[in-house]
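A single chain, nothing else alongside it, follows as structure tokens in the form predicted on its own.
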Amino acid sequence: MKKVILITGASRGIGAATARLAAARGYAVCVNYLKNRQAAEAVVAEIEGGGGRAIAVAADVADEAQVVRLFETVDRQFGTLTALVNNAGILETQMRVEDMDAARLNRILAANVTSCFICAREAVRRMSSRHGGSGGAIVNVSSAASRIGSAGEYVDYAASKGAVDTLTIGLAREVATEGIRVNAVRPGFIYTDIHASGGEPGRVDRVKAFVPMQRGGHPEEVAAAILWLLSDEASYATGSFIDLAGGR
């Protein structure tokens, strides 16, 4: 059968890092992005320079109907999904709890939760056997931030974060008949653009000394994690998390 993967959030970080690895792999691949078109057409280009192919699509993941439209293209381009990774997520500036307002939390949760939520929706659609489908794979990029709390800096992304946890072990469920698994990676303090977003771009070098390894890791490091919960070599594992933490 034909692979066919859409990654969201993929013009950067862990989501450009699994786009090339999933191509390498065979799969043909959606590049799903927000803003950065330049980015995303870069990660298409080279993908198709190595002899793969790969398409860039903007949508909003948080904003329902964009994801609706997101999907349809895939279908139109690739046909039928059988890999989703949900990697798009958000962070702003650091802040303790007293001082978040209700409109920093709903942007969170509607870029971490409700993002995700839709897409393996229309995942699901596709691939359950119950709808006829052949069966799949989900991939949810959570964080090692559920299990620690990130006091005094994002306790409303690891809460959200939290949720994506909680997704994954109830979908899993739900869905275990129907030929689809639905796992995790929960990545510590690893090398993205996503902590300039926390207004702090050097974190990760900063806090590396709290971790039992001493180094921040890469985004190749958990892309390697998310192909093998993808692949057949993970067969059995459905609900099941990968810690990429180094040990914290």
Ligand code: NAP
The other form holds:
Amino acid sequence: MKKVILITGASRGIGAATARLAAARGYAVCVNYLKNRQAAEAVVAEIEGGGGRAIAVAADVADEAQVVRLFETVDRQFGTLTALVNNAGILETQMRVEDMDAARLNRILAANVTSCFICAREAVRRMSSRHGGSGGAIVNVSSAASRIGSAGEYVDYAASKGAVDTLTIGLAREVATEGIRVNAVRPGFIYTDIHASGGEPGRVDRVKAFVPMQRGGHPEEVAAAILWLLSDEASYATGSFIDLAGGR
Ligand code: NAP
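Show the other one: the form predicted together with the ligand, since we just had the form predicted on its own.
And the full complex, kicking off with our chain again.
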């Protein structure tokens, strides 16, 4: 079967590394992004330069109508989707819960939770044997924060990843007999741009001493686990989590 993958937030960081590896494993890759067209097109160019197939598609995954259009673009350009990586995610400036307002909480939940539900819905409608589909696999990118809570930094973000964990377990069980596996990765401190969004670009180097392995992780190390979970080698894994946090 032709392998077609949609990776949300694939212009940079973990998503971009996953897009490159997926292309190397033979997937036609949809590189979704929010604003950074140049970065998304660079990922596509790199994949095409290596003989692979990729398209860059702008869509805010927090917006239902844009998600619907995103999936329809994949249908048109590549045909039936076989894999979805719910990777796009945001965090906001570090602050204590007592200082958070509802607008911030709703932005975090829309970008990190609603997005995963709506993208998963669109994927299930295409993959499920219940809808005449041929199956597929979904990987949600959660975070070690869901286990740790991110006190004093972003408990809202950590809680949003807790919701992603629960979505993973619930959806995995809901579609287990319909040819779809649903799993998640929980990265720890990974060298990407996301820490700058929290106001601290050098965060990984500050906190790496708290990691048993005494180092930050690299996006490629997360991508490798995602691609394994998507592959037939993981055929009996559903509702499972791979923690990629250096022992934390
Ligand atoms: P990143 O470097 O900040 O990249 C974020 C990506 O998501 C970009 O491609 C961005 O697009 C896209 N994006 C953001 N909001 C979006 C939206 N509403 N719609 C569509 N695309 C959107 O992030 P990252 O560190 O690779 O994180 C990827 C995932 O890993 C996130 O879910 C994050 O929570 C999780 N994670 C990261 C770490 C870490 O230490 N880095 C640890 C645990 C979990 P543009 O380029 O267009 O802005």
